[in-house]
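Taking the form predicted on its own, here's one chain by itself in structure tokens.
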Amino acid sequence: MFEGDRSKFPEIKDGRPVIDLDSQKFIKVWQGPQHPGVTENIALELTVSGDEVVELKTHVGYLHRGFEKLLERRTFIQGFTIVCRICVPEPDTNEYLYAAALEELGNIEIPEKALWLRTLTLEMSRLASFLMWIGGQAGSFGMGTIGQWSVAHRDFILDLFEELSGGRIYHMYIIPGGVRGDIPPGFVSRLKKVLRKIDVLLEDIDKVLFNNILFKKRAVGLGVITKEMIDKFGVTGPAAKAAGYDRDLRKDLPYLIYNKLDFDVITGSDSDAFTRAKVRFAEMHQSVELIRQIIARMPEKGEFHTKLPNVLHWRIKPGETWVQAEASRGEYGYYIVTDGSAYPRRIAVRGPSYSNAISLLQKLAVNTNIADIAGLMVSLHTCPPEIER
């Protein structure tokens, strides 16, 4: 194995270490694709010296792929069974963006009640996504109990989605023209009860995770994203906010009814794994409060869907559009081109996971202890299907 201080690490050329694997000073270790130390099905090829990483290469291709081409071979309404699979933990952002793009191209107006219901589902989905993330973040540092807590509480939100849409994971609730249905009787009271449970959960997580000296020792200083890296690597969402950037599409380019809600963009300064966790944890509190604002002010009556043409023979005039939204991981966008037929001409999906899981992770992993790679990767909050789209 390699011996010596860090000054003897391989030279860097074009941003990557120059490694002579034949020298037998380094060995390769695989982490993933079926491994708790990665976020879903993705493989990390690690070159290590002792227990320190000198190079990391990301390998994708282990998931269902080709979403964009599949969408171009489906009618517009059939696409809703596909877009929600582009990010399983947070499908509703994809549903909203696909619907919003088709509405813009088809000149479809959305009823007021539908705007509130869409915002409600997006914040519920955002909270569910964060609950899955924080379980993985804690588990990657050996605190699996928090993962048991957070996934159990995420299930309470999935129960509500099942009431609302009939589906726990893939909802297909947001469709062109609005949503598929109004909230069922008693839904708001059950949602309030779940929010109270999550309030207690967040208090417990704060005590067990953020006041844990082991978590602090391992997460503080891990994976620092400098301000110079933000635009270079296309960093958005909590990863950018942790570096002090107050960027949030819900504020910068308000959509749905976010301009009617009272909230601030949460930022940090140290830009390490610990700060990113703190920012996301604060955003979990924020989503709970936003949901409370929505259900307190949402109109009780009103149309939740605009009448559409026959969706089985729906044709949209030629055009193109780009729509954006703020997902739990960062900025998310859909580019759609139509040619007057019953099918999209071209669809391109851009999520934050590509830069986070590939270029950014490969950069931050160098000189990191192999035991902290899982914690580093989860701190970037990636969703591999976004990459394999």
Contents of the next structure:
Amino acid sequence: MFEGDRSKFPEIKDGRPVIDLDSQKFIKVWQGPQHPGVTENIALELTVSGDEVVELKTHVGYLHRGFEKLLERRTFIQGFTIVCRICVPEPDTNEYLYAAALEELGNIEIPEKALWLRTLTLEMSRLASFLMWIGGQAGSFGMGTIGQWSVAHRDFILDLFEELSGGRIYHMYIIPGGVRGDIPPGFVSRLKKVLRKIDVLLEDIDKVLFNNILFKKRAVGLGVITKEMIDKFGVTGPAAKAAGYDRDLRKDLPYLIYNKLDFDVITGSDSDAFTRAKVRFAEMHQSVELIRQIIARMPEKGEFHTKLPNVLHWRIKPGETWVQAEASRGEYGYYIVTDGSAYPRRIAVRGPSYSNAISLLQKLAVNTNIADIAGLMVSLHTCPPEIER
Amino acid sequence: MNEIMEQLKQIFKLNEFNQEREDLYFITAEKEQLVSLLTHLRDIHQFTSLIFLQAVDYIEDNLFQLTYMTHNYDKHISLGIRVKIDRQAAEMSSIHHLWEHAETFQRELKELFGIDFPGSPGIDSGFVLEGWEDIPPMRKDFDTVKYAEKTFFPRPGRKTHDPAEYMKNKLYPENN
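Now that we've seen the form predicted on its own, could you pull up the form predicted together with the partner chain?
First the chain shown before, then all remaining chains and molecules of the complex.
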């Protein structure tokens, strides 16, 4: 990508580049927190030499609402309206994990129908999240039209969520003990119709994005994550799959009804931005297929919610647990510690962006062209609220 | 997993081994042995991934519990290692040399819990807060209401009403 030997420039001391701004060889540029090329509320402090990035520092804290502290001062049932806000594009994973952790600590079994409905919403939100991502990925390489298509199709899924739960963005549908309601009449046929539209969209995107020379030229070889880096940086999800690891919690530690569904883990080999996009694109197809399997096999009748203890006085015995699920961005988890009171002692959220957007991005950005930083960042599919919970 | 535990017990001093689920175990380790235990788990027993490092504040016992969650992708087992440290002199050895992203967790714990990790790169550079002068906010003795009342104040020129009383007066003025 760059001519000449750049290995000695700038000088590296104690693992950090020596940057003297007075030497006039470097410029500091801020990308974000208000910038179309960053994902949500995050800022990248770039030090550039010419158009080459020599150092990147990630700054978070622009959204910080102190979710974890807030949750410590809420009863268990009050907490469930907060957790979905930790990740806007994919709130259902948070709802599911919070509910699953409380059910485990409180020894609550949930009915069969609720398991199917939960899986359905998780897959729908995965698809919605990927649709938003592919718009960002194409947009960051100058193809804004794809973003308009995909966000419009995401809206069709949000319409379905509105029908199901009353909320478009925050659904608060998966609650401790099950789900809040059954699917409304005619929902399945409307869902099938949306899936058909998405099939057509994916075909179009395949033609204009993955066969586009501009996208290939810029994304191939960008942000290569080596196999050794995967565990060292705590990388999970499509980024790890693109490096050849067949790690998927839906397969490895099946939760809900994923063991009853037929699917394979999608992997790649080149581990650059292009391969990651390919893996995610294949996961979008897979998600559509999984939703079809779920609606075909879901039991029609049955309880969707189990009886909880009085939620206003719900005390959970002392204990701690860690539950995980595969979100669209990678492995997502909740660590909950209870102490026998009506409030949690500690709730910690671990999202995949925590390592992707900070230590990994800081490493990958070095020696990248400044114009590719946006594309690189989106290729890691970051979501800042899960960093600064 | 029991085999691994037996092997570990011969080398390290471990307490409270409990199985939470088929794929989730917790052990309590000594503060001094933690770094060697993590290195051993990572290099010998394939617990190659550090999922998170978090702290729990047990203010009544004057302790912080640090939880290091590791994962073995071959056996699909998560192992949480708990370490109790003194709350007053909250300091712990850094593990940034084992996993790169540990540095971020340590930076977060320094800022939000006041737990120091000497030697961790950029440990003092802050995480989400800016110009914070109070006690670390995730500690249990940090009172959010008191802080909000001290720091923020209602803008002058605004009236506040008791909502029930206000609506009663507005809807049924003849009763007053």
